[in-house]
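Just one chain follows, in the form predicted on its own, and it is written as C-alpha cells.
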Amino acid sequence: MTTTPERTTTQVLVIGSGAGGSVTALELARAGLDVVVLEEGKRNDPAKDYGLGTTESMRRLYRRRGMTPILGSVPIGYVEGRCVGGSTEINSGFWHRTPREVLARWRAQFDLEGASAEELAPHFDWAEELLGVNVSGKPWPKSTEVFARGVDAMGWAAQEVARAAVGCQRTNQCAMGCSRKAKRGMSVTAVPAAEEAGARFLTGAHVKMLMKRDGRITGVLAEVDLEDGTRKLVRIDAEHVFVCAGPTETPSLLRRSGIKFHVGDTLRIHPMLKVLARFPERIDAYDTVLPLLQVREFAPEVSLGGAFFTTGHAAMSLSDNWDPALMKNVANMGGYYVAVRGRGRGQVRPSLLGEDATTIRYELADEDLVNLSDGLARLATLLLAAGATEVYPTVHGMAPIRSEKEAIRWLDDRLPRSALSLTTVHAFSACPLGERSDRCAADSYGKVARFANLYVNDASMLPDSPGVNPQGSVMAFARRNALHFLSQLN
C-alpha cells in the first residue's frame, strides 16, 4: 500500500507476514480475494539491510532487539523476528516435516482433524518446492565435520538437516538476514508472490485492537508509522481476519481485544541449553554456516545439534563462567546445543508496561530438567569423543567438562535450576487447534471459537510442541487452513 488512508476496507485482513501470514496471503490472493497484510516491522532490502552485524541486525530485524525474556523460576531468553518475513528472515532455514508420531498424538489429545501425515504431505511438498528445500552436502564446514566425528565415535544416528537455503555460500549471515538471498525467507518467496497476485502489504502497522460485534470481527484499529517519525491511527474494516502475528503476539492481541477462550494459557517452547566446545585444531566457526547435523537418536524428547556462532555469541556463552583468556581460543571453538521438546506450560498476557510489551511466562517442567541434564551428558560426551579438550555449558558456576566421567554424571545428577542459562527460538501452542472445546482456542482449521470470521494461522495454532524446527509445520498447516477457508466460501 503506497498510501495510508484513515479508513479502508478489504475482504481479508492478515496480521503478520511470517511463515503463517505470508502463506495465507499468497493462497488467498491467488484465489482472487482482496487481501491486505499488516506487518509491524519494516520491509528490508537484503542487499543493503541484511548481514550488517549482530547489533545492527538485532535493531532492524528482531523484536525488542532480540531481548525478550520468558519469565519463570528459570528465566529463558527468547528471540523472534519483527520485519517483513518475520522469523524466517533470521532463522537457520532448517526444515522438518511434523513427525508422524506427533501428528498422531495431536489427533488423540486434541481431536485434530485433517492433519495426518498423508493429508499434510501435499502442503509440505508445495512449501519445499517454493523454498527449494534441500541438503547442502559435502564438503561440510569444520564445525560439522567434528560433530560428525563425534557421532560416529558414539555409534549414533544423525542426519544433515535439509534447509531452505538454495546455493548457500556459508557466509554465516543466517541470524543477520542473508544478504545473498540464498536463505529463502518469506521476503524473497511468498511475499513477492503474494504481491504479484494482488495482496497489499502495509508495514510499520501496530495493531492495537480487533473490533468486534455480534460474534464477528469487523476490523482493526492500528497505528501506522509515517516517514516523519510520527504515527497515524487508521481503521481497516474486513470481512475476514487472520491473526498471524506469531506465537506470543497473536495471543497477546487476542486477549487485548477481549478474546480469551483458551487463548494464551498453553504456551509451549523448546528449551535450549548451549555449549561451547574447544578443539585442538582451528574450527573458524564464525566464518561459516552453523553445524548442519542433528542427532535425532533421542527424539522427539531431545535433539542435539549446532548453534549459530560469532565472537559475540561466544562471549555471551562464556559469560556464565567468565575468563577473558578464553576468548583467545575462539578460532578453535564451535557452538552446539541440547534442545528438548518442552513438557512445561507457559502463559502469554498483554502487558501494562508499554505498547510493545507482552508478558511471557514458562515454567520448566521436571521432565524438561531431566532431558536437559541427560542431553548435556550425551552432547558433552559426543564432543569429547570428537576430540574436544573442553566443553563449556551455559550453566553458572559449572567448571568446564574435560572427561567422559565429568560428562556422563549428568545422566544421573540433575542440573541446578537456579544456575541454568536457557534460550529458545521456538515457541507455539498458545492458541491450539482441534475439536476439543475444553482445550482448544480454534477448530481444526484455525477458526477461533465463538467468532464466525476470525482465524489464527501461525505457530500459536500448533496444538503442542512438535519436537522439531517448526517452520515447516507452520507453513504446511497455514496452507491447509487457507485452502480449507477457500473451500468454505464456495
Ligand SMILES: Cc1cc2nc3c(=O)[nH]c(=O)nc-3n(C[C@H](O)[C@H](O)[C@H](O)COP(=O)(O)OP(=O)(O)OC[C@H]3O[C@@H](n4cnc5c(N)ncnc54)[C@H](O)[C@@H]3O)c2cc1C
Contents of the next structure:
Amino acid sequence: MTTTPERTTTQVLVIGSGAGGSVTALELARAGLDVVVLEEGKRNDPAKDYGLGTTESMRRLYRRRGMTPILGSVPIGYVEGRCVGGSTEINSGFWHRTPREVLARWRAQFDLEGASAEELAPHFDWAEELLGVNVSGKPWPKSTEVFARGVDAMGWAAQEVARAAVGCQRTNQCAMGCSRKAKRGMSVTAVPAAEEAGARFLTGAHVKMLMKRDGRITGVLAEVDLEDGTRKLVRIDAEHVFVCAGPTETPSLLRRSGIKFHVGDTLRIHPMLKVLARFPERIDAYDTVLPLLQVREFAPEVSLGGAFFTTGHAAMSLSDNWDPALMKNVANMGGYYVAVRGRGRGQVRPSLLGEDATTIRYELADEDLVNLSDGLARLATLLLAAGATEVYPTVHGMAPIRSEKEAIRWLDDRLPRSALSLTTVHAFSACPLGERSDRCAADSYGKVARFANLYVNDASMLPDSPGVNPQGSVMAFARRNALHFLSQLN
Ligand SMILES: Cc1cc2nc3c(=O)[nH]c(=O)nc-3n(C[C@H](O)[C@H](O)[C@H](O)COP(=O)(O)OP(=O)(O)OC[C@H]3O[C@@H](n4cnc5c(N)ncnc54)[C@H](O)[C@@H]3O)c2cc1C
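Switch from the form predicted on its own to the form predicted in complex with the ligand and print that structure.
Next comes the full complex, and the chain you just saw is listed first.
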C-alpha cells in the first residue's frame, strides 16, 4: 500500500455493483454520463467460478465467507454477496413488486413522494423485462409438489412466485452462483448492459471513506487489490456519488465518513426460522430448485415458503438437536421456512474491532416472537397435512413435531427466545427515504440530507420492511431515483 494515493476523476461514482448499484450505473451511463463503479468483490466467470459447492462459493462470493452475525438477545445469522453483481448472484431470484399497502404505509409514515404503485409500475416493467421474470410452471419438483399438497389441504392462498431465472434447469445452484447463467443476477444483465453503455467497473476496490467539504462529497478513498496480491490506495474525485454498498455496508461507510444523520439507526430485517420436514417418499430436494410456492395467507406479517437445500444445509438445520442417524433420511427431506416482517429495529455501526468491519444489531421484537411462533404452528400443520411424518425446527432442545396437536400449541405458546436459531438474507431501511426530516436519512429520491451531491440507492433506502423478497423493490426504486437525478441535471 502506498501512502500517497493515486488520483483520478469521474463525473459519477457508484459504490457497489449489486441490485441498486448496477441499475444506477446502467441508467446514468445510458444517459451519456461518465460513470465509474467501484466494487469490492471480484468479477467471476459463471462457467468457471459458479456452482462450486457451498464452502468454495462462500469464500468467493459472500461477505466474510458467509459468516456475518447480527447481534442481539437472539443472535441471527446473516449473509450477503461480495462480488460483481452483489447479493443478486447468490440469491434465489424470487420476484415481488412492493405491495400497494406497503407503499401506502411508506407514504403515510415517511411522507415518501413519487412512489405509488402506479408511479413505480414502469420501473418494475423495465426490470422484469431486463431479467426475464416469469413463473417456472408445472411439473413442479417434488419439494414444491408436497408443499402444494399441504397448501391445498389447508385451503390457504398461495402462489408460485415468479423468478428472475429464465430457462432455469433446476440444478440447485442459486446460492453458489448459477453456472448456466439461467439465474439472471446483475453480472449477466445490468452490469454488461452498463459496460456497453460506457460505465467502467473497477473490481477488488474497497471504498474506505468518502471525502467531504462544505456540504459536498469531493471523492472517495479506495483500496484496490493488485494482481501481485498487494493493495494500492486510490483517490477518485467525483461530481456525484451514489452509495450502493448494500443494506449494511452503505450505512457503515457513511458513518465511517462522518455522515450520521438518521444513518444506521433503523435497520429492519425479515427474521427467518427454518424447518426440515421428513416425508415417507423420496424428495431429493438437493437435486432440484428450491420449493417455488409461498403462502401469502398471513402476509405481510408472516410468509411461509421453501428454503435452499443441500446436505450441508440439512446438517446445519438439524444441528440444534443433532442426531447423526437423521442424515440417513436426507433424501426424504425438504427445507422450508417461516419469515416474518420484522417489527424490531436494528443498528449498523462501523466496528471498533477491525478495520472497515461492521457491527450489526437487531433486537427481536415481542411481535416477531409471536409471529414466528404462529408461523411455526401453521407451517408444521401444513407440512403434516402434506404427509410429513416429522418436522424438525431449528430450535434448540425442541423435539420433532409429529402431530397437529404438537404443531398447533405454538399458536398459543411462545417459542423460547434463547433456543432459537434464526437467519436472514433480507435487510434494509438503515438509510430511509422520505420527506420526514425527523426520521429520514435522504429525501424521497435518495439525496442524502445536508449534502448536495450524495445519494443512497440500494436496499438501505427502503423506508421500512417491504414484507416480500426485496430485490424487485430495490431495482425499481433505484431506477426511479436514477431517472429523477437525470431530470434534475442542468
Ligand atoms: C442468499 C440470499 C438469497 C436471497 N434471495 C432473494 C430472493 O429470492 N429474492 C429477492 O428479492 N431478494 C433476495 N435476496 C436479497 C436481495 O438479493 C438483496 O435485497 C439485494 O441484492 C440488495 O441489493 P443492494 O444493491 O442493496 O445490495 P447488494 O446486491 O448486496 O450489492 C452491494 C454490493 O456493494 C459492494 N460493496 C459493499 N461495500 C463496499 C465498499 N465499501 N466498497 C465497494 N463495494 C462495496 C458489495 O461487495 C456488493 O457487491 C437474497 C439475498 C441473499 C444473500
